[in-house]
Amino acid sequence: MGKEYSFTVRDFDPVHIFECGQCFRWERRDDGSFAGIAGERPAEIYFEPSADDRYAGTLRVADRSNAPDDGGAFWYDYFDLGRDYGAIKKILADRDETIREAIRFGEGIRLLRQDRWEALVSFIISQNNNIPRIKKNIDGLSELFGEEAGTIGEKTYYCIPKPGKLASLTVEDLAPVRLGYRARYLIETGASIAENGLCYLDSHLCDLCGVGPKVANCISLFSMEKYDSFPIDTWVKQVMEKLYGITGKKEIEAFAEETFGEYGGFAQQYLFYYIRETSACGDKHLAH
């Protein structure tokens, strides 16, 4: 079982992509490859950089799902390989030295085009949480209530449970996952999406239980292609105050809109990764 696809890529580093806080279902292995699942597709991800550019080379995806062979279209879209990140980085780098330095630190970041439902569940769980625990919560939720998607080695991967399944559960049912107050959020949000469909997100995202402005911005950026979104969390507040001298949510929003405009989401990821990885204080395992 399985299919393998190969892509020639630029502006690509799987460590930057999978460890910048935008997704939670991938793990780095001892050989530098990654294993995980996107939507209903477990896969192994290998990247071989070229001799003269560590951010260019060959991306190989070993898809271990039962999905029909689409020639790699799913993964091409997932990794946003049709977008010229070099051009985006050049535009942003011309804005100021701070974003220029952040880009140099996270050259290989690409914004994954994630499944809407997966992003919605993931970022509701991410609230006031750290990355190891978010991953454990999502895996536990999927193993108990999701459908089996495939195996890699001895590990079986499971899909995020569907909205109707979550809607049918109780807080007591979810107790083994240790979601805390987020359990009710997932149940009520599952019921809303089961009734109205994912198109409900287009105009009612913040009406969903457990979705505030920051979570909404993450979902919009990572699954709805709203690239002017600029999620503001503890790390972003820190970088804006430390490197730009700006405090206050409204002031940060105004600055991001004026300075980064339609590329706000890309800028946010470079800044987020930069401050989280280089900060002398705090826990870099904290999520958005």
Contents of the next structure:
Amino acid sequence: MGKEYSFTVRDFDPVHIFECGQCFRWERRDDGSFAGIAGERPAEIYFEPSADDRYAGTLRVADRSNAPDDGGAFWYDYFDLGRDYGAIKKILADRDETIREAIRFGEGIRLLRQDRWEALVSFIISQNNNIPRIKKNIDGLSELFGEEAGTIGEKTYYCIPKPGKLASLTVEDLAPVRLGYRARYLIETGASIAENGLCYLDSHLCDLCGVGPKVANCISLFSMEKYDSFPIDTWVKQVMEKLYGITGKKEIEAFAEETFGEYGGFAQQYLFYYIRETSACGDKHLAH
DNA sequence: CGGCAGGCGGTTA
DNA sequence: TAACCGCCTGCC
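Next up, the form predicted together with the DNA. The previous block was the form predicted on its own.
To see the whole picture, the full complex is given below, headed by that same chain.
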């Protein structure tokens, strides 16, 4: 089943979007396009920039899922195309000389509106972990226990297993995925969500097993529209010290709140991408 | 080999 | 309630 959608977009760069740390299921291909899956929809993503603005142009999505044709509504929402990122960047840039510089590295960043369950599983897996292995873990988990979602070329894509499915597994079942101690977190969280539903996140996000402050902030920002969230990980600590000379989680939180306020989540993404782009370690990772 | 990678849970004082 | 420590795993 082929569904192709086309959108005219601004403030858009697929590399910035898919490599600013918010998602783990997309791969860059040799021609610059991306292939991956969002929720139950495998897709190919193409972007053709216009001649005068490399962050504006035509976004084309080839949806390879079995989902019914919705006229592109899913992808419009997923890429947050209803939001004026130019306006957000202007507000942040006017607020602070330093964030202005960081934004220049990630002009095309947009915050994807991800599925809650997908974000929950992804960021539990992400803890004390590195990006290549996070991707491997999510793919392995989905291939072994998730439902088939569609194919792109020779590759079959699988959904992240549903809460009830995870709840039915044992740590022995999950051993081949090499999740380490995170396996137990996924099983217990799967059981909680299977029992209480995803609305449980609204009030008890931090009660879930394997969800601490950092993971909760990521889920809030990337799937719950809490755009003032400011997840603090080792990279953000690094960039805050380097650019602002601020150390300590409490100090960073206070600074982010008073400086970026309701736009904290957007600022965090620009800063995260900036430090990844300008640090030797980030370059090494991108070379893979 | 120790250190570390997008932290968390559990224990201790 | 804050500080500390162990933890699966894979890669440097």
